[in-house]
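Heads up, the chain below is alone and in the form predicted on its own; it's given as structure tokens.
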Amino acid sequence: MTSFLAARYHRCGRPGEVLEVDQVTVAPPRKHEVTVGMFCAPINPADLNVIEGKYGEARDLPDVPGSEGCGRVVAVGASVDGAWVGRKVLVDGQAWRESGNWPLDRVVAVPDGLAADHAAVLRVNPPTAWLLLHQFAALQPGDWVLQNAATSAVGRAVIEIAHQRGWKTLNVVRRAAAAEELRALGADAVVVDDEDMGAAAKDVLGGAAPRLALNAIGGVSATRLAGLLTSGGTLVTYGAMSKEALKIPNGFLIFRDLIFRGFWLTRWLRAAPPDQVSSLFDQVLRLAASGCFTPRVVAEFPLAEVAAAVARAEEGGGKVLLRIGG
């Protein structure tokens, strides 16, 4: 057994109040495991929700948070090819730690040319964006995709992927000042999420009838987005930033037959065959190597300052990174 530092919470609550930095022991890797020494890990909104006990499913406590991160394999179990030692990898879960063991089928090899702080943000948001765009509608070149929360990490990834694939994006934001930054990523149109959004969006669409809308906010924002869809179109909800329930007018169902779906990457990864998972990450890493999905890092903190790091992450404005090892 070897001892390492890890951020843990022993009860759910406000992240800055319940997180502790503990000494934890790491055993040698079991037969199908690898031991990874962590370089860095981002703090995602979902990580904070997990610590609060408000996301997805309950965790066994104490728990090490961190839905993704990047590190290097330092040891392998008996049935794992020794060539994995020294490889840079993405880990799936419990990433806010100096070192830990993960099953081999839950790590993803990172191309040598990709920096660790870039790779560390590729496990959650870009795969979510890729699947939102590919699982719910058979999009053709020139088709429009609608989305709110366009400045979020998923929203930005949607713009970059759609631009690469020849699809147009109409992006709904809270502040008009965000438009220039999103257009630089490849956004085709940006409108403000207010009472005039529907009219502004229709002017942009010019009669086009989008079949896919992506919702991460809920409430009236989602209703406005769904109102722009063609009959039989699909609104996919993958987040609930407003903490307001979906409000679906009866006419959306009766007269327009709109489809309302939900998406959670964790559920998809658990159900998908290994070859589909591998193909997903191959696509994401290929796009990352071409320059997509570069994180907007606004602050970095050492693991020992995790309470300050989550406080900064709660302020928003970009990605906060835990810088763990070298």
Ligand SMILES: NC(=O)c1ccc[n+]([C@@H]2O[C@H](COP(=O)([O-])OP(=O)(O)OC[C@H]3O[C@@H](n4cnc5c(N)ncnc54)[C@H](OP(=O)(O)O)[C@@H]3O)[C@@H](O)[C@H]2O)c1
Second form
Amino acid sequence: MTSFLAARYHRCGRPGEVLEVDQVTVAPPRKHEVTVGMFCAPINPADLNVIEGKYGEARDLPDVPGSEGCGRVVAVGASVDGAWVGRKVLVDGQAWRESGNWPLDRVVAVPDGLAADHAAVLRVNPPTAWLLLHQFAALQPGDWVLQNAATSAVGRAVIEIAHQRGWKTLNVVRRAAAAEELRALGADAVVVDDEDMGAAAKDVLGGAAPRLALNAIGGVSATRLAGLLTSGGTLVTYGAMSKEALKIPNGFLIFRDLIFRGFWLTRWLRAAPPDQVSSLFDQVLRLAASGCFTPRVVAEFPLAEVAAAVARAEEGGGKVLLRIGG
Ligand SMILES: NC(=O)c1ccc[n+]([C@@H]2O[C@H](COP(=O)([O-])OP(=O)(O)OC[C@H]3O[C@@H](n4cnc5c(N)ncnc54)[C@H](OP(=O)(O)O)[C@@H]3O)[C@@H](O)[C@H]2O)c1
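Can you swap the form predicted on its own for the form predicted together with the named molecule?
All chains and molecules follow, beginning with the one already shown.
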């Protein structure tokens, strides 16, 4: 057993108040496990919600947070090919630690040439964007996709993937100043999320009939987005940044038969056959190698300063990265 630092919370609550940096022991890897020494890990909104006890499923406490991160394999279990030692990999959970064990089937090998800081943000948000675009509508070249929270990591990945696939994106943002940055990624249109959004968006769409809208905000923002869908169109909710409930006018169902779906990557990964999971990560890593999904890092903190790091992450504006090891 060797001892390493890990961020942990022993009770749910405000992340900056309940997170501690503890010494934890790491046992040698079991038969099908690898031991990974972590380089870096981002702080995603869901990580904060998990620590608050308001996301998905309850965790056993104490828990190490961190939905994703990048590190290097330093040891392997008896059934794992020794060639894994030294490989850069992505881990999927409990990432805010210097070292830990993960089952081999839950790590993803990172191709040579992809920097750890870039790779560390590829496990959650770009795969979510890929699946949102491919699972809910059979989009044709030239079709419009609508989305709010377009400045988020998921939103930016939606723009880049759609642009590559020949689908147009209408992007709803809180800050008009974000438009230029999103256009540089390939956004076809950017509108501001206010009471004039519907009219501005209809001007852009010019009679087109969008069949897919992606919602990560909820409340009135989602209502406005759904209002732009054609009859029978689908609004997929995958996030709730405003923490406001969906408000769906009865007429959206009665007269337009809109479809309201939800998406959670964790649920998808648990249910998908292994070949679909590897195909998903292959697509994401290939696009990343071509320059997509570059993180917008606004601050970096060492693991020992995790409380300050989460406080900065709560301010928004881009990703905060925990710099853990070299
Ligand atoms: N369901 C899934 O499987 C899944 C997977 C991945 C992510 N998600 C969800 O997707 C969402 C985005 O995650 P991310 O990591 O991409 O986020 P991120 O990069 O940290 O960006 C946060 C986004 O939320 C916006 N925002 C923050 N507070 C807001 C508020 N009160 N009202 C409206 N907008 C607000 C920000 O807008 P500004 O730029 O204007 O600040 C920004 O667009 C989160 O809700 C996350 O939980 C879900």
